[in-house]
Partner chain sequence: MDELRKGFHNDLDEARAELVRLAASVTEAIPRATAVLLDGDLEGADYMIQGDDEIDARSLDLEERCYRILALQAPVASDLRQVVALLKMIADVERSADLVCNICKAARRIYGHDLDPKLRGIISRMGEQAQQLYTAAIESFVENDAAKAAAIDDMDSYLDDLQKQFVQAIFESHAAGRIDLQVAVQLAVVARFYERIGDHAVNVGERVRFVITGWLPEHHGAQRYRLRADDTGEMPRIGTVQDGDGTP
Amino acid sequence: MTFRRRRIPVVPESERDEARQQIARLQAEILRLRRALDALPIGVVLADRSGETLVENVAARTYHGHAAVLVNEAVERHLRRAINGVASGHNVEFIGPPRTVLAVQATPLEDGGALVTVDDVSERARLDAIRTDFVANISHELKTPVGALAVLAEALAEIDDPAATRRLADKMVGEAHRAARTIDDLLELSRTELGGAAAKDVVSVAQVVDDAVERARAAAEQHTIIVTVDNGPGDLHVIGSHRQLVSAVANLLENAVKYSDTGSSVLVESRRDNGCVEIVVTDTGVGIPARDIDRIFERFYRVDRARSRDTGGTGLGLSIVRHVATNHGGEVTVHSREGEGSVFTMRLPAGES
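Structure for the chain I just gave, only that chain, in the form predicted on its own, please.
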């Protein structure tokens, strides 16, 4: 048997160099694409027609524990649908805190594969919830004063007695002011909620307290309440928003004034405690029943609805305080005994002057 030796073609060195360079360019391009994918905040998973994962970026692998189980299950389920030619997706929600909402979307590709994205839409969901709540709340809270204005206007149109006309007109003015206060508080609460984390300005606590006292002065004078200020030793500072902090302290003061007896006093103190600044508002008013303590920071919650109507409360002030404290990385707490008064403490991280 005769064996014939096959001739192996000789590839010129120049062609081999060109091939090596082309491979290097392709590898560099693939590396750039992978780095670009890893830089995306959105999780990306690319699979072929058999369902085998070809590409998975960093964002798609950041979930751990229970979250990873739920996200992976959602990705696999929608990936199978997309490979079969059906685009699909849904939101995966985690209670938290913080509450997290992930949008999982799968899209079929022309080659039979599929692309799945995992997008953190928590902030979008939060803003949508705020807008929905705002519309629902303002509709609910304005229904009473607007309805009262309609009834009073109808009665006014049918009365010729000047004294009765004056009484009805006074009631209409009161209901109009009530509606205006509700709108102002709703707008302030929405600005605080939508604002998220507070500004990073160095804020003087003494200036915040002084401005808040000035804002609450009219209410204090109307109830003959004496507001005493004790800013403690030295000048304390926090990092945040001067406007938000003034709003929060003013709401604490106005709340204390509303529920204090005529001729009594309210004390507002600021002090440093273990790297934090505390702003404390103390009153000797009606106090808060123990059953209501856990709910007073909810929007529109009123301990005594009849008394709130008399004092003009909207039920939004303490909710504003809570959101401001949260935006500044702090908290607000209350200690109260019914019939003896309340102590509200807003505790915030201290800042350097």
Given for the second form:
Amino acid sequence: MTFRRRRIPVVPESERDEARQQIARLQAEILRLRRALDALPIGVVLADRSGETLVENVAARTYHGHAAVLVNEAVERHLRRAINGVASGHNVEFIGPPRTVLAVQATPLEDGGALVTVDDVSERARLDAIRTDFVANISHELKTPVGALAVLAEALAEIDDPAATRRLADKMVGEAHRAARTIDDLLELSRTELGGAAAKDVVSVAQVVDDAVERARAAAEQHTIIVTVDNGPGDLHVIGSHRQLVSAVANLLENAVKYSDTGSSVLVESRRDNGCVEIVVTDTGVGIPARDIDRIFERFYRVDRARSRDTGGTGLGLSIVRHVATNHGGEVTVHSREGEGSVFTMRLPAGES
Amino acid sequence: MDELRKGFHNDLDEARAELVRLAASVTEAIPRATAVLLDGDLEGADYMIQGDDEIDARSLDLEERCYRILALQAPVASDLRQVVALLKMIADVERSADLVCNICKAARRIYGHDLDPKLRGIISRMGEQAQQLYTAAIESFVENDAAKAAAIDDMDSYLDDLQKQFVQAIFESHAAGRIDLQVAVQLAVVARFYERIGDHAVNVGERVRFVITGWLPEHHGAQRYRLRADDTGEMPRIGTVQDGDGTP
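For comparison with the form predicted on its own, please write out the form predicted together with the partner chain.
Shown next: the complete complex, the earlier chain at its head.
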């Protein structure tokens, strides 16, 4: 075999520069598009007609452990169908906690490849559930006492016996108070929701805790529950409204007392942690089922609706707590295990002492 | 790598990936079964029980695929260990899926009975621990991590402790008249299911160690039995113990 010398055409320097610049421009363009894809909250997987993955953005790779395996499985399954020209998808659910719903959707592309998106729709699913339940729950809370009042009043109108009249009237007063409590709490909640942290006072945390304990004293004594306070060394302060904060901590305490066994104890602590103040209410009561734990701060949400009348309360206490915490630039979190108890932690930004 | 070997490694990788997918399904199914049990979710129970058929079918397919690899490729050394271990692990994963299913069936049987918060709390702990064991088992398999696989055994002893605590709590609850005998027995069986799932995760971990290091779990019982063999190499029979001839 002989080699014939081929003449390589000489490209002028100016054209070569231009080509280099063009390559650089295209590379910058690709980089920009990749960065844009990585900035998307939605997972994106792009594949060619043989099923080979061309692009996979950051959000498509955020899953760990068995979730990653199951997400990949769904992506590959729908990818295959899309490459065959059929758009397909379904929701992949993980029970968590936190409960996660991922919408996996594959679309065929003109060049024979396919695009798969993985969209986290958990929040949407959660809001849907809240909206549906809210109407059912609020009508339950408001209609029950009103219905009871109507029935009691009808009975009252037909009875002459003074003792029975007395008994019915007492019951009516009880139901009326119940409705009034619900309405008071609703007003309190909308005040906190609308007003924000109206007050910008320097509030002593120890004072808040003491006042809240005072408010919960009657309930605690009724169940012979000992409330222990530990405010730690030194004075802690936060900026905000004393009244709102007392109401929040008292709500947490009343819950702790309500769901504890007779004779047990409840602990309230306040402490400083990294520029924040934590107020922690710990009980050793019945605890909260895992499936309810994400929802207990919703308005009128009840873990056990059948028993809500025995335990009293309006179903708004924890919503109020959450709103007060948010108004003060903080948050409230909960850890709980059924049969072992619950720990509610309110974290607020510390004010200067 | 020549074409033939490449084909073998593709087959093996695909078989490994399928086992990981099956195990991931079980890992997700464990907390779901716990939720079905604690929430008395009959619809969820039916859904889960039906879902088990898919796992069974896929396990059989995977087993078939492993046999084909053995027959057609005749792998040796670590490749052989991989395939043999896979075959064993398929059985463990498939059996765990059955146990998850059994938890859902138990949920149907105790439907409508209220359980003490303490019992519910321990059930949720057992579910979480069983899931963690499974997560560790898959991770050790995917990452070929013998150390992680060895740690699963320790995690399992916590699950065993929980099972003991749970049985104690069942006695207390039954003695206090809060659950009847039928529910008590069902719950004791449920605790056993979780404990068995944990054991299968431990088995998977042991297989992972076997693949990586060639190590086999010390078969304590088998070893003891061999030590008892007399000079002639004869193994003592169970029946002779009752004759009182001095056999330990």
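We call the rigid core the largest set of C-alpha positions that still match within 1.5 Å between the two forms. Positions refer to the first chain, counted from 1. Treat the numbers as computed from the prediction; the structure is a model and nothing was measured.
Participant: Rigid core aligned, does the Cα position of residue 96 differ by 2 Å or more between the two forms?
Facilitator: Indeed, residue 96 is displaced by 2 Å or more.
Participant: Superposing on the rigid core, is the CA of residue 258 displaced by 2 Å or more between the two forms?
Facilitator: No; that C-alpha moves by less than 2 Å between the two forms.
Participant: When you overlay the rigid core, is the Cα of residue 286 off by 2 Å or more between the two forms?
Facilitator: No: residue 286 shifts by under 2 Å between the two forms.
Participant: Once you lay the two forms on top of each other by their rigid core, how far has the C-alpha of residue 114 moved between the two forms, in Å?
Facilitator: Between its two positions, the C-alpha of residue 114 lies 46.0 Å apart after core fitting.
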